[in-house]
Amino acid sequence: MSEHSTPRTLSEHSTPRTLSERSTPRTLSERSETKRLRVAMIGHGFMGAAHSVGWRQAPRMFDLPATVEMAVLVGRNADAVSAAAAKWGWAESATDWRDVIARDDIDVVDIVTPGDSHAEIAIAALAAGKHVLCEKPLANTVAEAEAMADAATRAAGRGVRAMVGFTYRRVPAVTLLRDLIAEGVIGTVQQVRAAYRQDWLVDPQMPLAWRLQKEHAGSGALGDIGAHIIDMTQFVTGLAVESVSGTMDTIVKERPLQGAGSGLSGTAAEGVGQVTVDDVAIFTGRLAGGALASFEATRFATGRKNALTIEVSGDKGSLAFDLEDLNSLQLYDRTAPADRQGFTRILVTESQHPYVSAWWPAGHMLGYEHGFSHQVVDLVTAIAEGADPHPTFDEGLSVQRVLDAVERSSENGSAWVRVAVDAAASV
């Protein structure tokens, strides 16, 4: 973008490493000297499957500066975690994460558990000298996120790295969107419209899962998918969300309890339970420099399956992205002659585009899972270079503080609430 003169920006600290060109293959002798990183993943399920794809595919498609080994998968149920490990390619399984992070042969801990355990596991792993990748949102509360960020800062002094898994940053089109804004293609950012819409909770008979209980999830649509659009807005614009005004609602307040083996306790259950998180959150944000942003996070958008969209408007043009068309961007150039103006589709599949050169020829398309491979590339590269990978725990904390401000605003009649003063400065 043409101006980043405001005191609180994220652009200087949120540039991921991208591979616009495939690096020169190393010789066999060079590979034999490569550092080895043995990974333990704690938790499984949907995110476990996605992260496993990333750990498995990245070393095969990118010339990484370290050898990655999928060493251990950890879960509470011995039979379930053993089956998942065999299916996804982990060498072994375990049921006690504390024993695993105490092992000398584990270098990286990947956390894909519910949010209520993120802080305990991450802080312990960092203290044990393990690099940490933690799924978003960073924690369930600001206090937990602050403790995690402090632990990451201390660990960095010992050469131990920590990263938050905001994977959508690593969709090539999203990274390109960020790059184009930073180049000034659309001029000064004036407004942002971001939404993440799903419909998987529209059916009131959908069982009461852990994502619907505040003690496990922290919040509902706000933290689960709203965190993504907050991070993406800050990432692509380089501008922090400084204040918010929002409203949250729980549309279906009771749901059937889950049955045997599938509930939180793994025991048979009857009746209904209370939904203690939000189903929808709609809020406005004021960005550093004064631009306004509108946000919608909902799991009740009937017909929308995974519709993450963002549109950034500037004084010279606009850029728009839709996750359901994730290989393209829409660019509007207001400086073009009047008879040639209109949104133009950029197909983000050329080898010059971020990350793409390691994959397929132009037009052959990438998918949802590729972002997790790119996440591994950036984490492993940062560890090898002795640098902090992005997004850092401080950046995850900045998102957590925005989530907290939205909740406080909703509780106070949608009053404007300022995000913690040091939230932007900390990243």
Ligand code: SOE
Second form
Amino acid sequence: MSEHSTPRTLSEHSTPRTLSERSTPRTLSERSETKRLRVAMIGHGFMGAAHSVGWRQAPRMFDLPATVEMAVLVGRNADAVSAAAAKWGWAESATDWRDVIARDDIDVVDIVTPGDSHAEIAIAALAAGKHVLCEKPLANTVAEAEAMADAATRAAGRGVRAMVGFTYRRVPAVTLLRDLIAEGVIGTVQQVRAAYRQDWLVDPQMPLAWRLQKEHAGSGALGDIGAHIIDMTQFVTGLAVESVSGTMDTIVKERPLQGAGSGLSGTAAEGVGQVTVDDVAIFTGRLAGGALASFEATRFATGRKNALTIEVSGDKGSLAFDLEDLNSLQLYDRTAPADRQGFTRILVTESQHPYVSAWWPAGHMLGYEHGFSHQVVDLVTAIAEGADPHPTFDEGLSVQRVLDAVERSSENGSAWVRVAVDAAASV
Ligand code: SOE
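What's the form predicted in complex with this ligand like, now that we've got the form predicted on its own?
What follows is the whole complex; the chain from before opens it.
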């Protein structure tokens, strides 16, 4: 088994309640160096805005074991990145990421670019001794993800850490969902139903964007939003997806081209371009231990704007989460007296709930952006503790292998495909 083999259960990867359980203690002098983390972020689109909010809010609302400095924002267009840096609170802006990761006054590199640049940037940054946070999915291919996971393993030996940005794990209700399953509240996991539905592509006149070109995005709905529900399923259950059967479809096969700035390959001012990724991915997964999971990732669920749902059923009950009601968790307790069984709504805003005590009193809700602050909290804490932040690049690789298996299944008449657990098995 290679060092990246995914265990039958992901318990080794589940984030422990305290990071010290996983700390690989570093020398006092090494740890004193982590008292100050100067961050460079590469990219400044939607995720650039969300990550910037996290880097600004986390140090102001949590007692972090290191100071965080928003040092440099990097983008290709000097005027655009300078304006974004001023707006979001980055001290400098730059246009050459290679120059920035070579600087001695940068400690962390946050990658929020399209997937086709994740591998090159992350591997270079890790080699330069920078801790890395990389947006999901980890890469556009399994080969790239394996190279990134290898680089992260080597870097960890030098005390350099790497994390993947699956932020929905850090919605308090999702962390609570994981904790309750781990405590056995619903018994043995028997079934998972997970969906991520959006509708921003239903209009056929929506111009071609980089997310619709395989060379930039790797895949469409499958990798962009399907990755979230695969990671969430593995995170909350602690069980690896071991085999899949899937179907992918492109509903609108060509779209109008936009001018420069759309991030397209061979940008043209007019005409139409081919959509080379999936609009919809529907697949079934067999989890370690035998539970069955159903997954739907679509950008054509008319009326659904950002609807991520997951329901986990066991022999003692069920737990359900809906991103559109992200401060709540639904619990059905089958062991309750028969005359009072029913789904109860847990309002996940109490101080004992994950992350909540740093924010507001009970009943004062959190939002989509808070997960990005929680991501910063866990990354900075792990770096200071000398521990691997979760999800690791290995966990990102396990998601990438599921994505790859779904694509291979869809190309082969939805035949069941085993998810590779090491390089040899992925050919
Ligand atoms: C677009 O589908 C997108 O921004 C994804 O890329 C994010 O990961 C998701 O959280 C919201 O939608």
